[in-house]
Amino acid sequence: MIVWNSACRSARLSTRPLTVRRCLSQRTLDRLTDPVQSYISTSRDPYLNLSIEHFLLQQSAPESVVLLLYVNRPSIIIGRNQNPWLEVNLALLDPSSHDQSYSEPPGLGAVDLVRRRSGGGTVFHDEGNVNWTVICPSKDFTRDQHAEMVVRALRDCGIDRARVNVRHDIVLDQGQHSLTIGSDDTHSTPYQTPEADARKPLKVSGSAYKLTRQRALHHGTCLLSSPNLNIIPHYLHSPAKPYMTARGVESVSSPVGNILLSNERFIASVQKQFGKLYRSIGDAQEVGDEWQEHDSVRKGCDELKSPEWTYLQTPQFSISNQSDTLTDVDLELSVRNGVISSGFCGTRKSGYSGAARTGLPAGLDGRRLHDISSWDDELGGSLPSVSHDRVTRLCKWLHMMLPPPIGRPNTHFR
C-alpha cells in the first residue's frame, strides 16, 4: 500500500496552493520480500515503468513471482539489440523539429523513442494496449507459460480465438469454425486455418525476455483498442530500410489487430488468471510517478532516456546510396556503436575505379553519429571537386535517411 510520509502530511496542511502527490514509503519497498506480488502503474511514462519493471527485476525476492501492468504513451520501444535507424522512421517522432515535405507526417505529435533492455523486437505502445510483464525464479521459466496465462485471461473475456504460436506470440485466427479443440489447449483454436490459406492470424501480443541468473522476466504489448493501427506502419517503416546492411535483431513484420476489449476488463482478467497461476489472489499494488524518488529507478529512467543508451548501444551497420538513382555523388558509411568508424566519397560518373573513390571528411571519421545536426554543416566545404547541386542533392539524402533525433532542430532546410 502506497502512505503518506510525514512530509506529504506536513505539506497538506500548508496554505499554498499545492499539487497532490503520493510518496514512497518503506513498507511499498517491504513488499518486494513477498511471495506473490502484483502492481498496477498509474504513470503513461515509458521511461518510468520499463525502469520499475527492472528495478522490480533486480529487487524482489529471488523465489518470488511478479506481476506488472501499465500503459504508456505514445512510444516507440526497440530491442536491446536494434538498430533506431533501421526499425524506426525517426524523423516522424518529433515533427516540429523536421522539415515534413518528403513524407506525410501520421499527426500524433511527439512520440518517444526507447531502448528497453530486453531482447526482441520494436513495438509500438499508445494508450490502447496494456503491458503486461511476469518476473519469476530462471529455474521455472518456460517461454510459454505466462502467454499461456494471457491467453486464458483472453478466452474468459470470451476471446476465444486467441492462442499463442510457435513464436510464442499471442495471436486470433481468422478461419471459419471448423474444429473441435479442448478448452484447455491454449495452442490451439476452432478457427485455425492451413499455412497457406490467405486468411493469417492477427498478431496481438509479442513477448521479449531478459534472464539473469536468478531471475526471467517475460513482457508483452496486448494490443486492445490503439486508435493508431493505421498509421503506426508510418512509424515502424524506416527509409533507410533498403540502403542498409546491420547486425543485430531486425523486428520480424506481421499483421496486427485490435482485440475490441477495454483495458480495464483485460487488467482484471489477467491479475485474476496470475492469481489461479499462483494460487493467491490479493489486491494490486498501484506504483506511479513516486517511484522516481528511489535511486535505482531514477538512475534508470536517466540512463533510458541518454542518448548514448538510445544511439550508442546499436550494433555495427553500414548505409550506402549507390542504389539509389536520384543521387550522383556515392556516400559509404560504416557505423560501430553509433560512432561513424569509415567510409567513402565517390562521383558516379567515374564508375568507382580508382581515384573516383575518396575517404571521408575528416571531421566525420569518429563522429557520433546522433551529434550530427545538419550534414550541411558536415558536407558542404569538405568536397570541393563536387558541384554545390550534388552536394546539396546528397545532403538532402543524408538528412532524410539519418535525420537528427529528438528535439535536435534539423537545419538542413533553412
The other form holds:
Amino acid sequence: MIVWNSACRSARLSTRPLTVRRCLSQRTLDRLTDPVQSYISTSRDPYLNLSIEHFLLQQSAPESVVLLLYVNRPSIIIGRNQNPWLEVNLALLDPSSHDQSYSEPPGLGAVDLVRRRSGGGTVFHDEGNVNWTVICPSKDFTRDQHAEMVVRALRDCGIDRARVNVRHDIVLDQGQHSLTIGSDDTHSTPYQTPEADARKPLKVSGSAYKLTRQRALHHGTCLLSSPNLNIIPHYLHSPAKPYMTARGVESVSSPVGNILLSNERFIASVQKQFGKLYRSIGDAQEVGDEWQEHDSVRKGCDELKSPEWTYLQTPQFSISNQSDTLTDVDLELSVRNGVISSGFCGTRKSGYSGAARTGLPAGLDGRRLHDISSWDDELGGSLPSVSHDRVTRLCKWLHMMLPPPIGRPNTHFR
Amino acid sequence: MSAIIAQSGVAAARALQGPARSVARCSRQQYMRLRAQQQQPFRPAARSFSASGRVLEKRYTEDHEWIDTSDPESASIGISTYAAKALGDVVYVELPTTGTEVNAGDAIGAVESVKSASDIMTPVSGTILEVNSVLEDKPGTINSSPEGDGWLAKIKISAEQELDALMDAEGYRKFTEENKSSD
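Let me have the form predicted together with its partner chain next, following on from the form predicted on its own.
So here's everything in the complex, that chain up top.
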C-alpha cells in the first residue's frame, strides 16, 4: 500500500518565494484540524480531484468531518477492484486513435479512464454530474447517513421524488403521487410503485466507500443535467464481456436519469444540509490546480494516472474466442495482475484434442496486456502453420476485444 | 476493520492471563501445536496450557484482526467473526505479496464488501510468507469461516514483544461487548 508523506507543517515555508513553494499554505494546513471542513474544487481534472479527496482522507484530523464537492470533465471512473477491459469500451476513449468510421457517436472527444481507490462499480462523470464526498470518523460511520443528507438537499430544491434505496443509491421514484409519507423519511416517497410496476425508479446517484482504520469516506455522484445520457451506455458496454471470465467486482447496471437541477443550486443545498447536520456555518474553501504543487497530492495524481495502477490492479481474468464464429483459430489468454500469465492457441475444430493446440504464442508470456499496441505484430510470426488470413481475422478480433489503451500508438489501422 | 464497527475508543490491551482455552481444531492445527511445543517456546514460562492439550494461541487487535501465534515462524492472520459480520458479503479480497516486509499496523490488503474497500492491517511486524489463495476464487470464505479457513496471510513474526499488546480471546470478547453497548 502507498504510504503518504506527512503534510508539511512548517510556518517557515509561508515565507519562501511562491515559485519554489512545494506545500500548501499554512492556513490551508491549519484548516485540516477544524472539526467541520467544507471544500469545493474549481478543477475539472478527475485525477486531481480524487487525489485531493484522498489527501483529505489521510490528513484531516481524525475526529473531523469533511465535505468535498467536485465536477469532472468527461471521464469513466472504475472501482478499485474492477476490470477495465470488462467494464469499458476502451476503443472509444481516444477517438483519435482509431478509425473514425466506427467511432459513434461523435462529440465527446477524449474521455479519461480512472481507477478510484474506493470499491463499487463503474460510473461516467461529466459537467452535468456533481460529485460529493463526506469523510467522518470510523466510529460514526454508517452507509446511509450522508446519502440521506443529499436526499434532504434535493428535497429542499423541490425534488421530492428522491430517496435512498437498499443499495445506498439515490433514486427518483416514477409513480403517481399516491401515498402519505412522513416528510422526514428519506427512504420512502409518495411516488413509489410496487415492485412489479414497469415504472422503475431512476438512479441519479451511486455510492462507494473507502474505509481505513480511523476514517470513513463516502462519495457519490449526482446526475443533474448530463447531456450524455444516451451515449454513456456505449462507453460502459465492453465488446469483450461475453468472452471473458473474470474475478473482481462487476458493475450492476441501473436505468439512470437527470434530476434537472443546476449544479450551483445542488451544491449550495448540499453545503447547507452538511452545515445543518454538523452545526457549522463556515464557508466552503476553494481547492484546485494549485494543490498539484503539494508533494502528496502530486504523487497521488501520478499514481492514479499510472498504467500500473490502472491496469495491473485488475483482478485475474481469462478471455477466449471459443464462442466467436468469425475467427477460426482458438485463443485463450489468462491475465493475472494485468500480465499475460498463460494460455493456448490452436486451430478450430481440433476438439481441444491437444494435437492442434500449442502453448502461448512466443513473446506473449509475461507481457503486460496494456503494453501491447499491435496484435498483428505480436502474433504475425508466431503461428507459421496457420494461414495469413486466419491470423489476420484473429488479430482483428483481439484488437476489438483488447484494444491498446489511450496514448499507445494504434498500428492496427495503417 | 474498525471503520465499520463503532469503537468505544477505550484501550483494551491485556496480557494473557490464566490457562488458555482448548478449542477443537483440525488436525493440521494439532500438528502445528506439537511442532511449536517441540521447538524452543518464545512465550514467558509463566503461561500455562490446558492439560487436555488443545490450545489456540489467538490474539486480537482493536481493529478486529486476529493472529494465531501457535507457530511464531508462520503465524496466521485474519479478521474476526465480529468484523466479518459487520462487513457484509465479501466479494473480493486483495492479498499482500509474499516476501513483503511489514510493520505492525501497516495495511497488508483490502477487502471489498457492499461497495466498500476496507483496509486490513497486520497486527505485528514481520515478513509475509504465504497468502490464502482460496480467497481468490471464494472470497465468501471470509464470511463462512473468518477465523478458520478464511485466514488471509501467514507471517514470520519479527518482533514477538508486539504480541503482548494484543488481546486474548476473552479480552476481545469483552472489548466487542463494550463496543456494542456504546452504539
